[in-house]
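Below, in structure tokens: the form predicted alone, a single chain.
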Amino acid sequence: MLPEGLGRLFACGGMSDGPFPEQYEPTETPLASNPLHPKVTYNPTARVLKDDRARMGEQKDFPYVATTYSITELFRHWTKHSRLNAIAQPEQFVEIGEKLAGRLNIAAGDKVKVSSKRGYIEAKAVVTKRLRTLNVMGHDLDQIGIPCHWGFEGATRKGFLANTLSPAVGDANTQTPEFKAFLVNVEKA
């Protein structure tokens, strides 16, 4: 937002990857190339430290895309100390689509292990119709959902920190971490 109350899509200064906004894939992507710009898959101006580059996964080892999100019953890590919130959502879970769960022989309530090149978490499986196998550029792609509320003690049962799995990549302009999309593997624990 600018002083005159308008926004601009063109910025002649202050943006590392400007002057126009651009679509890049996450640093860990299952796609071989960016659909809009095949020669530049992920943001070349993103902050990726040398040691973190070595801890990036590849689709052959981590074939599924994970996304972290918040759920209605909990607010970040704060409300897990509230007994009523803990009753509504007592323990950590991972959301898995029916088709993927069927292929992996995972049933609702099974304990699963989700791993990336950086670590792993274990949680109960919630098998759902919400997450479907996607067809992306002619290839089937499965995603899983990981609520980000666990990792610390509270009134809820102890769980794993979801960001154990995510890469340490900083947005080129804001240095905001790229915690929302990354590659994982899923298996019965």
The other form holds:
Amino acid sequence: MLPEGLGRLFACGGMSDGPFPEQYEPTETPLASNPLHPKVTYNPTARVLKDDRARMGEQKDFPYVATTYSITELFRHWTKHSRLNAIAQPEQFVEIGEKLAGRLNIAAGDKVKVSSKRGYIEAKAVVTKRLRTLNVMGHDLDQIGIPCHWGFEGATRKGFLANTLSPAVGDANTQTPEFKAFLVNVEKA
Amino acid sequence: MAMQSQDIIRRSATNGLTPAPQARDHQQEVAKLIDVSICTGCKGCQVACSEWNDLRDEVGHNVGVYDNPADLTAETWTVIRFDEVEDESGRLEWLLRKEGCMHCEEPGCLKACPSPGAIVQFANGIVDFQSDQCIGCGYCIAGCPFDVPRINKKDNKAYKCTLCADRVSVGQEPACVKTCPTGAISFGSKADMKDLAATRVAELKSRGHEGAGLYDPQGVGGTHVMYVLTHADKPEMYHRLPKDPHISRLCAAGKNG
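Condition change, the form predicted alone to the form predicted in complex with its partner chain:
Entire complex below, previous chain first.
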């Protein structure tokens, strides 16, 4: 949306990519290539440093897609220092779909280890019906959810930094980090 | 703390020879109405409750669900219950219910209580524990058809939601109602809340929720905390909310007759 209240079909300059909106896969993708144009899988203008590029995992080692997000009880890493917020959501957890949890023999409340090419976290498992196994290009694909509020000291129980897992990729224009889609492995801790 | 500004219509373990204060006119029956279809599960009500009542529970553990604290305690008087329910067609619903004292018109806790004046019911319908009279026997827990009261190990006394009797007696709504960001909790006279519920139920039905209805169970004489449920025909779906709660006959036959 632009100041005059309308959007535009073309990017009018000042953008690293464009002029048309484009579909790219995340830098760490479970797919072999971009279904729309196999030669360019992820955004070539995204900001990735050389050493960070070397720390990208592959699906054979890290078969699940992870997404980090916030939950209503906590705000960033601020409110975990407040007792009442800590009471409402005291301990780090990850959300795992019922099917995947069944396959990995993980029950609700079990401690699990989630690892990516860049490190690992340990957290309690919330097993949910809300995350369902997806079918992407003929293959089953499981996604797990990683709330991002723990780590360091606080009024909550100690936890791990979710961003240990995520890749250091900045959006081509905004430098917004690519924390919404990357590859991990999950196992019972 | 007894509310001196309130008439008391029932008092535990007390006979009619020593009646409680009953001098005031214009006492209106109040009710809290919780519309589960509007609740987003933000737990703002839990935090507001602890703020107003100066409660600070332990920082607990995650036990594999969103519910935290994991259960009601003597220092947590309300919790949001999260239930994932699939219907016959496989459609998933995330059902949320704010759990806490229902403030029954016929309170099982009060009937079961053997300590004179430890549980009272005000003329406005609020059922309140008078902690200084509590002997910590736990009979109120056995008497409650909703499994709400909890004993505090620190002082061996029972605690539960007061419906913010202190706020209500000076014309304010309970803290949870004041803070709810989506307007899922309303407070007013019981008659007004039933009217509001009827409007909401009609709207939910018009949007395809055929089982929508008001939860005001008559087995306990109705309650002063009511729910608008999208599945009022199956209240058990909402974290085992009893379909037809009754006071145990053993409790009703006790000291309070």
